[in-house]
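Given as structure tokens, the chain that follows is alone and in the form predicted on its own.
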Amino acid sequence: MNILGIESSCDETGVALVSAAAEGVPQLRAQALHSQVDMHQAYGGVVPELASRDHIRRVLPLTRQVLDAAACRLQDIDLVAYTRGPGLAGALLVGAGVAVALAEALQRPTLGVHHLEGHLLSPFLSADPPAFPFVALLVSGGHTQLMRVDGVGRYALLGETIDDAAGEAFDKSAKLLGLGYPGGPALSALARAGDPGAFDLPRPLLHKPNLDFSFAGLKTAVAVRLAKLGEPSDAQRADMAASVQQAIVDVLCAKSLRALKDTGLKRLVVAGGVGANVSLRARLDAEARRIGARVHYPEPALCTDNGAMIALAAAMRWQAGLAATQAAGAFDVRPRWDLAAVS
């Protein structure tokens, strides 16, 4: 089974080809990715209309690139998968439209995939794949959730952010510090030169006995402290960046460990763009060793949005007998879509 995956939910156009047998971990044959970071930098964030137009320009050349790299013909594709949601409506429609048109031309089925399910399953393409069941920390620019995962399509929400996601806290704090877009990586880079204990920043909901998150108050605290400083020195900016990162890592680690304790599981999967953060990985690895647990991550190249995770999710759904493909020529997108409702 050769599955072509197309990801276009936000500001990355990703295409990949995955091969899967009836059993065993699907294999990534080739992938290609185009990031729109340079285009959106001038605006300080993603401009949805520009994102959609760029997906239109990129998706077919990337598809040709992937097929060439995999030495695969169009006729060898058995299933075309695309990101159905959540994401930007216009951007999602580009990927969905191309996927359905291609499938119609080839007389092949299509499958709409949940974006977060792709992230959640992406560590199965790593050198150290997890095994079910596990707790998943989905942490990105738009989502921060803890899920119990008992198998493909068997997801139970344990906790989520009630306001800003962790990635938004990184990006908004970076903007307050005068850093460019995307802010998260820039803040993490600046944090390496700072003292994480220099500023006493809040850890919202840290001691609450639930698994929910809140990061809006952290961003507000950063704004207040920077306003008091007036014109912070380079050292103070680095200290603030380190303090912000430490506060976010503290909360993510504490809640993840609490989720492991509450569920009795000993395996944690971390996925999404923030999952690439070096400080977060180091802290989670150390805390997991302390309690005899394991942490699994996607390869760094698969932490960002990508086509490989979409093709993989479709392949694993097919293996599990859950690949309910759509009627010929029919498709829709779901800009808002609860992962816990996916089965």
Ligand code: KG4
Second form
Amino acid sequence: MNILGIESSCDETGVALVSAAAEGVPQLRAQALHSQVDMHQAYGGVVPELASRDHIRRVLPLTRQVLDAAACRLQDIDLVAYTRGPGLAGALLVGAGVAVALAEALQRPTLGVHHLEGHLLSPFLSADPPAFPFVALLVSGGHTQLMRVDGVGRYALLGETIDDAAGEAFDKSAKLLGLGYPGGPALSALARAGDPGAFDLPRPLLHKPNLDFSFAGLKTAVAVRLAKLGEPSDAQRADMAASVQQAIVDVLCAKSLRALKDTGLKRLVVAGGVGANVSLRARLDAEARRIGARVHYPEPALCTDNGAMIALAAAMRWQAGLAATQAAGAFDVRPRWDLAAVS
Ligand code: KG4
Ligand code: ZN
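Show the form predicted in complex with this ligand, please, the one above being the form predicted on its own.
Entire complex below, previous chain first.
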């Protein structure tokens, strides 16, 4: 079974080819990615219309590149998967439109995949894949959720952010520090030179006995502290970056450990762009080891948005008998879509 996956929900065009047998971990044959980060940087964030237009420009050349790299002919594709949501409506429509047109021409079925399902299954493509059941911490630019995952399509929400996502907290704090978009990687790099204890920033809901998060107060606190400093020195900016990162990591770690404790599970999967954060990984690894738990991550290149996770999720759905493929020509996208509603 050869599955082509197309991701176009936000500012990355990703295409990949995955091959799957009836059982066993699907194999990634090839993938290609174009990031629009440079294009959106001038505006300080993603401009939806520009994103859609760039997806249109990139998706077919990337598809050709993937098929060539995998030495796979168009007619050898058995299923075309695409990100159905959540994400930017116009951007999603590009991937969905191309996937459906391709499938129609090849007389193959399509499968619309939930973007977060792609993220949370992505560690199955790593050298150290997890086993079900596990707790998943999904931390991206738009989402911060803890899920209990009992198998493919068996997702229960344990807790989520009541306001900003963790990635948003990184991005907004980075913006206040004058770092570019997206700010997460830049803030994390600056934090290396700073003292994480320099500024006492809020950690909302840290001690609340639930699994919810709140990050909106953090950017306000950062704005207030920076305003007080007037013209912060390089050292103060590094201290602020380190303190912000520490506050976010503290909360993500504490709640993830609480989720393991509450569910009695010993495996944690971390997925989504913020999962690339080195400080978060170090802390989670150390704290999990202390309670005899294991943490699984996607390969670093598969932490942020990509086509491989979409093809993989489609492959695992097909293996589980859950590939509700659509009739030729029919498609829709779901800009807002709850993962717990996916079965
Ligand atoms: O999963 P993703 O690529 O896209 C969404 O679905 O949102 O996540 C992007 C988010 C951005 O907020 C970005 O700043 C953050 O992930 N991010 C990081 C790091 N790399 C990406 N945040 C902190 N540290 C990083 N190393
Ligand atoms: Zn994502």
